[in-house]
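Given as structure tokens, the chain that follows is alone and in the form predicted on its own.
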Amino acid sequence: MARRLFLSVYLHWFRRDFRVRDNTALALAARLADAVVGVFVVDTRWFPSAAGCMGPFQARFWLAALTELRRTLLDLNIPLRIVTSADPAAALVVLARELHADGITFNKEYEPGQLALDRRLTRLAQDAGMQVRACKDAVIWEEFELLTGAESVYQVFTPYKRAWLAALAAKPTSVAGLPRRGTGLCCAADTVPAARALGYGAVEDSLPTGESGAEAMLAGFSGRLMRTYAAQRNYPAVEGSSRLSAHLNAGTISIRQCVVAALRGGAARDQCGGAGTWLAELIWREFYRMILFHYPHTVTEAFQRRYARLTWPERPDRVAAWSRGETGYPIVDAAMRSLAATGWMHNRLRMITAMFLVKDLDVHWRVGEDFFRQWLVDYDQASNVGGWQWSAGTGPDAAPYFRVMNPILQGRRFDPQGVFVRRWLPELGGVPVKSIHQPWLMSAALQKQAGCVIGRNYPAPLVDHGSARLAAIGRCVAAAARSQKSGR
């Protein structure tokens, strides 16, 4: 049927690029073919029953984005097909054959699993006589575009950032518009499944969704919030961050749109200002992607080989208390409860909770990385693995082994009045400011007066931070010594 109606048909595979504007591979498909069909594969390995499942907040966010994408694509005469399969590459080729497609386009990703999938799709499609076109879209500079003078991979962020900015100055980026409108529909569009139909329970959206939601959020951030970003971004009780990470991850907004907004905000003039600081966060995102591309073992193993012999015991009771927000440290517990309720966590709180789990509770960073995968609306493997290895001190450009964040001091500094803590820990609502981050130090009489009896209304600290800090430092030193002794 497609052959009779159109001279050529291309499939565009959507996976983390749920937008029509500034979509590199979608625009390419529209230039190459008379008719374009969008395809999204619902991978059964993401279902709640699977070991590597997608979390409920992210699943709902993606499905909402797909629903809007379906509507906007139809305005361009591009139907969206939804395929459910445990083998996305094979499913794409089967659909391409059904529609007599000449080729398939997609935007590249850089994670080990996605790279393997890309190779399989390319092989199957070429065997079937189809062209496959993969495009750079999710990053400004990809795997081999930024290398050191010795043609090696940057392993430290600051020189990587300098090279990134220099390359941008030499070759500025720009934002493209909509793809060319197709001549007509070559098949019907499918209905996007509901999260419940895939086995997910009900959760509430904590962010505007879809391409329209992303553009509205970027527009709202690009004024006063961007100017004050450097000063306000570390305070979870105030609206100081862009909260665009979920949209960048789903591709409802492009990295180029964000970079151009940062440059318009003055990032090039003042790297320490709000726009410059936000641009640096976008560069961190690319840094972690390139690290994961070149060092795929870091998904499960320490980047720094001297910590390859660093081990952690099984501590299910500590993990359970951490995940429920019942460690006895208010800033940690409030952060974990906010994650469970909203699917989002402030970046400062990610560092605090991650370092607390690894350093204070002596739990492997992979446990926390997997937990965040299950709950974060903006879960991104490269950034999440990078962030957890930074906190554990095992990654590239990581926090040194002797840096162990003090959750009490972090709370006092970044939530000085306890506003965020009280929002998520109502049992501490009556605790005075001077005790909000150490409620266990209140006298018995003051605990009763505040309605917060430690051990009854709120747990006692699970560990003593001072002792835990020294033990964590000792473990790192011993692991490095063992690796040196073994010659690794």
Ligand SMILES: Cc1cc2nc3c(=O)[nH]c(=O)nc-3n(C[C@H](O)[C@H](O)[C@H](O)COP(=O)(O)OP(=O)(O)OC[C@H]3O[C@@H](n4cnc5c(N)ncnc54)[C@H](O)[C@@H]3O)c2cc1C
The other form holds:
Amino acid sequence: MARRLFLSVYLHWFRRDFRVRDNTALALAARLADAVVGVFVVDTRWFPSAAGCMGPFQARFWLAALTELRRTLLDLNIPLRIVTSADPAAALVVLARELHADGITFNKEYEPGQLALDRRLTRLAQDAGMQVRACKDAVIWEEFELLTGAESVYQVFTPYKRAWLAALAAKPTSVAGLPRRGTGLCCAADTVPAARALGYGAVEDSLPTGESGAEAMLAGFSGRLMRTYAAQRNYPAVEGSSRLSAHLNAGTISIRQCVVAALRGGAARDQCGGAGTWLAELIWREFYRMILFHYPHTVTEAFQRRYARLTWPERPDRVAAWSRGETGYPIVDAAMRSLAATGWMHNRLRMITAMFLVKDLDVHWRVGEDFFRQWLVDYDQASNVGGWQWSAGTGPDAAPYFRVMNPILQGRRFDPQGVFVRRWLPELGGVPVKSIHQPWLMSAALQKQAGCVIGRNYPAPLVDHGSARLAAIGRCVAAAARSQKSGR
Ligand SMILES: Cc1cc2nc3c(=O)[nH]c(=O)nc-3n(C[C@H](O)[C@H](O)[C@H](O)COP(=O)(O)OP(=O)(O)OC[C@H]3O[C@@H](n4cnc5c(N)ncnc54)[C@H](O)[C@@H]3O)c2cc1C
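Okay, that is the form predicted on its own; can I get the form predicted in complex with the named molecule now?
What follows is the entire complex, opening with the chain shown before.
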């Protein structure tokens, strides 16, 4: 059918690039062929709501993005096909054959699992006599474009950022428009499955979805919040950051759209201003991608070899209390409850809760990394592993082993009035500001008066931060010494 009506057909595989604007590989497919068919593979190893799979917030967010994408693609005469399979590479080639496609395009990803998938797809497609075109799209600079003077991989962020900005000044980036409109539809579009049909329960959508939602959010942030970002971004009770992470991860907005917005906001002129600080965060995203590309073992192992010998006991009770937001430390508990309710957590709170789990509760960072994966709407393997290894002190350019965030001081500094804490812990609603980050210090009479009796309405602290901190530092020192002794 496709052959009879169209001279050439290309399949574009949507993986984490759910947009039509500024989509490099989609635009390439539209240039190469008369007819383009978009395809998304519901990978059954990843999609059902089960352990080890995509969490409910992210699944719903992706499906909403796909629903909008299906509509916008049809305006361009590109039908979206949905294929369900546990072997995406094979499924893509089967569909391409059925449509008599000449080739397949996709945008590159940099995680170990995705790279293996790309290799398999390339081999199968080439065996079937098809072209495969993979494009750089998700990053400004990819794996071998930014190396040190000695041709090695940057392991420290600041020099990486410097090189990143210098490369951008030498070769500015720009945003492309819509792909060329096809001459007609070469097959019908499929319906995007509902989250329920994939086994997901209902969760509340807390973000505007799809490409249109992303563009509106970027416009709102650029017009209003970008200027104050440097000053406001650390305070969870205020709207101080872009909240674009879920969109950047689903590709409903491109990294180039964000970088161009930051440059328009003055990022190049003033690196410490709002736009410059925001651009630096976008560069962290890329830094972690490149680290994961070059050091894929860091998905499960410490980046810093000297911490390879850290040992972690199983602590199911502590993990359960942390995940439920019942540690007795209000800033930690409020953060964990906000994650469960919205699928998103403020960056400052990610650092506090991650460090608390690893250092205060002595739990392996992988346990937390896995928990965040199940709940985050913006889950991204590179950034999540990067963030957890940073917090554990085991990653590249990580927090040093002696830095253990104090949840009381962090709470006082970044939520001074307890506005965020009260929002998520209504049981602390009557606690005076003075005690909001240490409610257990209230006298029995005051606890009663505040309607918050420790041990009844709100838990007593699970551990004592002071002694937990010393123990955490001791563990790191001992692990480094063991590793030095064994020559590793
Ligand atoms: C333990 C831990 C786990 C994390 N897990 C993830 C994750 O799974 N997915 C994810 O996208 N981010 C993760 N981050 C990074 C960061 O917390 C989020 O990107 C940020 O909170 C998203 O909010 P925002 O979009 O308002 O960010 P903004 O402050 O507006 O920043 C703009 C963009 O820059 C990127 N960015 C910002 N901070 C970081 C960072 N520290 N590392 C990498 N990229 C960054 C994000 O794409 C973000 O959308 C994690 C951080 C920690 C400490």
